[in-house]
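Given next, in structure tokens, is a single chain: the form predicted alone.
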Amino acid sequence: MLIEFESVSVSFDAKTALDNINLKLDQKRIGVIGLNGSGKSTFARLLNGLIAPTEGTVTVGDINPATNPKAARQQTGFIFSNPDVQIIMPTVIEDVSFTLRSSKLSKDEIRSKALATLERFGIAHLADQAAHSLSSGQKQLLAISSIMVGEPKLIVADEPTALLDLANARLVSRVLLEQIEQQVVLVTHDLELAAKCDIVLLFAGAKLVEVGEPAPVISSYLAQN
């Protein structure tokens, strides 16, 4: 799916968060790196209409997220660094099923599809447990399951391993980079994860300063910092 930014700028309270971004992407695994405050998360949130450009146009597939955020969120699943902000239902199975609430599936079909998704990510045995009682890694897998059950075309993950220990971080990164077929935009400070992507974007000072294969872009980032 083509992601296109045409002269995109974003400002908050007269402060520039992104400055004149022009970009076309259709790679399967897209890494996004840069220091805190560089514009990474603003870039990510534009992709499903969580925020809108101050200037310019964003297009994801054939959808403008700013003018059609409902359609954008149907095709683009967003995973936050803190899964607690995404878990909204009491139990694991209810949280995954909630994504399908507006589908035309029966209750039995919804439960079956939710369980199949939980099984895919290795947490079906937790289906009836209280969602907020899970470990951090299990919560992140639940957040991923709740997004994936809706079958989005694009997954945007904003620091999805930031709050996880090493084992859970590896588990979640393996799911995102190896086990799903969707296009993935991965915002991360973990340069080992970024190195596994097809292309990496480097942001600095609200500008997109480099785009290319992972190794040279990561080397440039390290040299600057």
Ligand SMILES: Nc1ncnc2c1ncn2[C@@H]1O[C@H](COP(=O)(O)OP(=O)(O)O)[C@@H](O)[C@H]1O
Contents of the next structure:
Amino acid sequence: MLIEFESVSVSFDAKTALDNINLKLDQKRIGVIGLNGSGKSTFARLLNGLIAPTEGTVTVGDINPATNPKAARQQTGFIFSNPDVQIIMPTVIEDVSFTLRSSKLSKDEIRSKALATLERFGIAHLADQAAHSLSSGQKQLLAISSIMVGEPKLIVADEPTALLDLANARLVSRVLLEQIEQQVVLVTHDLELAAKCDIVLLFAGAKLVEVGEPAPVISSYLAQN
Ligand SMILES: Nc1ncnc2c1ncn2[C@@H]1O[C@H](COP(=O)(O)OP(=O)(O)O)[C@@H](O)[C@H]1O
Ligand SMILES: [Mg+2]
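Next block, the form predicted together with the named molecule, ref. the form predicted alone:
Full complex below, order starting with the chain above.
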């Protein structure tokens, strides 16, 4: 899908979180880097209507997330650093099934679709376990499963590996960058991950300071900090 930002600014009271962003992106793997407070999460949250621009227009595919947040949330799945904030049901299978609660599928169809999704992300054996009993990496895979079962067109992941140990971070990154066919926007401090994207956006002080091939954008990030 085409992601388009036209003169987009976001302010919180007197604080400018994003300053006049102009962009057109249709790459499959879009990395977002920058120091803390540079505007990365604000950028990510605009994509599914979690926040609206103070000025300008965001368009994702055919949808303006600010004016149609319901359609935006259906189209765009959002993965947070902390999977605990998005796991809402007691067991693993219930959590994945919850996404399908308002679909026209029967109970059996929902269960088999949920199980197939868990299978795909390697956690079907945990289906009947309590979600809170999972390891942090397994919880993130559950959060991803619960998003993916709804068949979003775009995945936005805001530092999805920040709370994970190395092995789990690698597992979750592999899922996001290699196993999902959908378009992914990946906000990360892991420059190895950013290097694997098709294009990288560098934010600094609420501005988009560079966009392009990963290697030169990452080099200038390293040089500036
Ligand atoms: N809800 C909010 N209320 C007030 N200020 C905010 C809010 N969200 C973000 N900000 C501010 O906007 C700036 C950009 O934040 P953010 O997009 O979260 O940066 P990043 O994700 O790169 O760390 C920061 O200075 C932050 O303090
Ligand atoms: Mg952030």
